[in-house]
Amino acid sequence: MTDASILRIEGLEAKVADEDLSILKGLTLDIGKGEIHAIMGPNGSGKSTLAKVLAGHPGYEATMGSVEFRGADLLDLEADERSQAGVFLAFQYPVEIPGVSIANFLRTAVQAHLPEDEELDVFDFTDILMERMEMLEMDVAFAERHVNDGFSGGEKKRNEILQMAMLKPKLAVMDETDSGLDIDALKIVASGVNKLSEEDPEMSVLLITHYQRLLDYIKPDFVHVMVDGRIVKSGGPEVALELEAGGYSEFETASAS
């Protein structure tokens, strides 16, 4: 791993526990810091299993590769462990928490990343709470809502943008992040990743999604197609562009023959 690296992976291959059909076969990929990488792909290929793999779900398990996240061995972390190292997945589909609201979630989370011996002042939070939400154009009230619970898909994501603000990730994994969204979510959505972005440029993300529209948005360094728990190839933004016209047919045909 370079000094310039965040995110090193070789040959990673995955599968589903207790199963024994691979799903990632052979996944390598190198993110710098303050990049953005795109990961592209029909369904099937893998996409929200390497979103999960790094994150350490464990519906998921490893079985040859590595993956090195700023100098040490990820896959050896637990998810919390990932997760205080300077991880962040924002999931396809946030779950529900009834009866625990947004703030109180948040703040269990962000004193979960602090030192053992550290407690954290509930006026500091509130004060840096109010601060993001202001900051992502959210109102207050938002705060007291219950995790989740009866929110809209385009309420769901900007909850997963705000846990992303609080707790400063080193890596942003976004899993489909634009699914279910409308053109006015979703350019509230970016709008906050890209504030983040800005505001700490070397912060790193990896956006795992099937369209270009959330590209246009969004504008990565990088764009890979994944067919097949494989990338196939890597490019620039125009990668995005191609397959936007051609699909993916060309890639399935050759990853099967």
Contents of the next structure:
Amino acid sequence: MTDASILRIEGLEAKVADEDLSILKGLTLDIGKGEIHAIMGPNGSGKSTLAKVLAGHPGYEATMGSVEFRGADLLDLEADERSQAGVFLAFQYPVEIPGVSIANFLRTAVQAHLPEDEELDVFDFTDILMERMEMLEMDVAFAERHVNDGFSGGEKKRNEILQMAMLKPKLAVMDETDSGLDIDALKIVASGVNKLSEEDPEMSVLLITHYQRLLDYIKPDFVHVMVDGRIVKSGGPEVALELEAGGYSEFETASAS
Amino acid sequence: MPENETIQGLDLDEYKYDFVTEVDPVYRAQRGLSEEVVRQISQHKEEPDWMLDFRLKALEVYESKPMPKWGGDLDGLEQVLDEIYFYVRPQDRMQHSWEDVPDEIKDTFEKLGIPEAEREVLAGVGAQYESEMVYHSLREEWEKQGVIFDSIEDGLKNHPELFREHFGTIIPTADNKFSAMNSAVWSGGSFVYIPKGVSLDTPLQAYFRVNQERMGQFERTLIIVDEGAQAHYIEGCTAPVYSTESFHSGVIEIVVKKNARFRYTTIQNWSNNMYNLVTQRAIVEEGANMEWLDGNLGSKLTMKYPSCYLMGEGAHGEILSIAYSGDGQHQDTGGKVVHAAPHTTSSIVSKSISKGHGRSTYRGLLKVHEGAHHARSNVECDALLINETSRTDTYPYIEIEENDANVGHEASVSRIGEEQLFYLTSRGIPEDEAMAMIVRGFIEPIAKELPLEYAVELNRLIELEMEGSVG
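Could you give the coordinates for the form predicted in complex with its partner chain, as opposed to the form predicted alone above?
In what comes next, the whole complex appears, and the chain from above leads the way.
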């Protein structure tokens, strides 16, 4: 899949900026255009760290290895530049921004994705926002609420999918999107992701999850098992089912030995 | 708003109001404060004897009171006061048409956009330059309805009884050292009367400009809102940046009579060499409603606590205060509400932002007197710190003498979090803009109460101040 590769991670090592201990310990992963990958792993395996390192969280530092995104050195870019280049991270814990409406926030974000000399037409923007909200079965009044302020867990996750729908990324990294959701909310969120995948078959998705449950609703092409900062097993959807049956213990002992 | 548009066209390194106009004043008193200076001021204004006596007594009170030790740092102030001019008269007499205002002074106000705002959105405009009001004008439709909007000097001359009934009764000379100083040397400010039942649908605005170096400005404003009337008064303040300190000390007295509603909005954007020590108080009568909207963005040190004395049953007082402190600035602000009648209600919401080495202090007093049963009040103060070096303190004094008072108090201090910044930047928003967005969100509950052009100005200022604040 060399020509069609969109993200290529090689031997990536990373740590929390102020600490010495590596969390990612030589991770290698290749994601092709339009593919859906799932990374599964136990708590503390470094899954969320990988998501943050890919999105450019300033609290983490890549110390070794490389990340190539659509031919460019991703690690060289600031967080805002990575987003503009087409990386999107759906947060495990979306952050509250009191006093800032979702509409205002999204308008600023969409404008930031346009070329410098291009100005966003406010009416076009509003039309698109309304259309996207309808697609995700969201109430129009939602746009005037303050970003994640006082939202339920389900609302926060839906807001993440709305942002994704507005920014149309080339690579969506979904960090534990299923955590804290009841089954109805999970279905809505998953159906949103599936609709966006259908709309843009070239969009790649990296699902990060602890449980098999999410994968019942978003079908991955590839499943990887991550333990202690490395991918220890890769395969098709069957890998997830094996995990469901046997758990992570087999891999954890393997990794410890 | 596209990021580039908000940043282009602004002088990022400069305080926008830093320009000086060459004007030869027609009169300037000697430096410093003395009985002679007080007599000269009174003589220039051709005042009645009672006012000269009032001033001279106030001077004694001023001299007898020690410098307050409880607020901001006033250690260098005595020296500053020895060196400033307490009275500078820029022109012979006040004008009612911009055409008659001397060109140099008119240019200043043109640059500040005042005549334009007057044409578009205001019911009346007053403009003070150094020590005197140079311009005052009210739309004819309001004049016909009996509204008075004039300089304080003309208020004394033309409406002596109404003036004397209220002047110095709301804020007594001896209230504090600086109200005493103002009472001795006051000059300029507005006299406003809104007759019974009259509702002004657009605001009155007064604009205060200090132009020359080592200047002291002491405006005095008296506003009487008669029964059932409604109005909104806005004051704005700017000055050029000098290496020496300037001084501004105003006294604002307001009476809001039965069932009347009044809002007083301040957008204080003095240059950072200004001491700004102001006393503002409103008496709120039965069923009346008073709102202070207090924005303190400029000055070296501001000490200002707008207050509401709720004297009549069912009176309501509200103080919305926002302060911004950058390097070298201390905003010591807040509010004071006194419940002195039953079923009175009040709310204080204070938000401060401190950046760099800036310091913001919330200082508030909420008092419920015995007999003010069923009083309700809520106090909320939130501080936002931008950098590790920024500082905030909170002094909320609450004194309750009535058992069934219902009083709520909340205070919070927050820093702009790395996680908030990361969340916004991960959506493609550049870091400076993300910072400005968080700050704008923080002040949103107050900014949304401002007239649109001030809200825009406030947002612009924040955008500007957040440039380069990251890291």
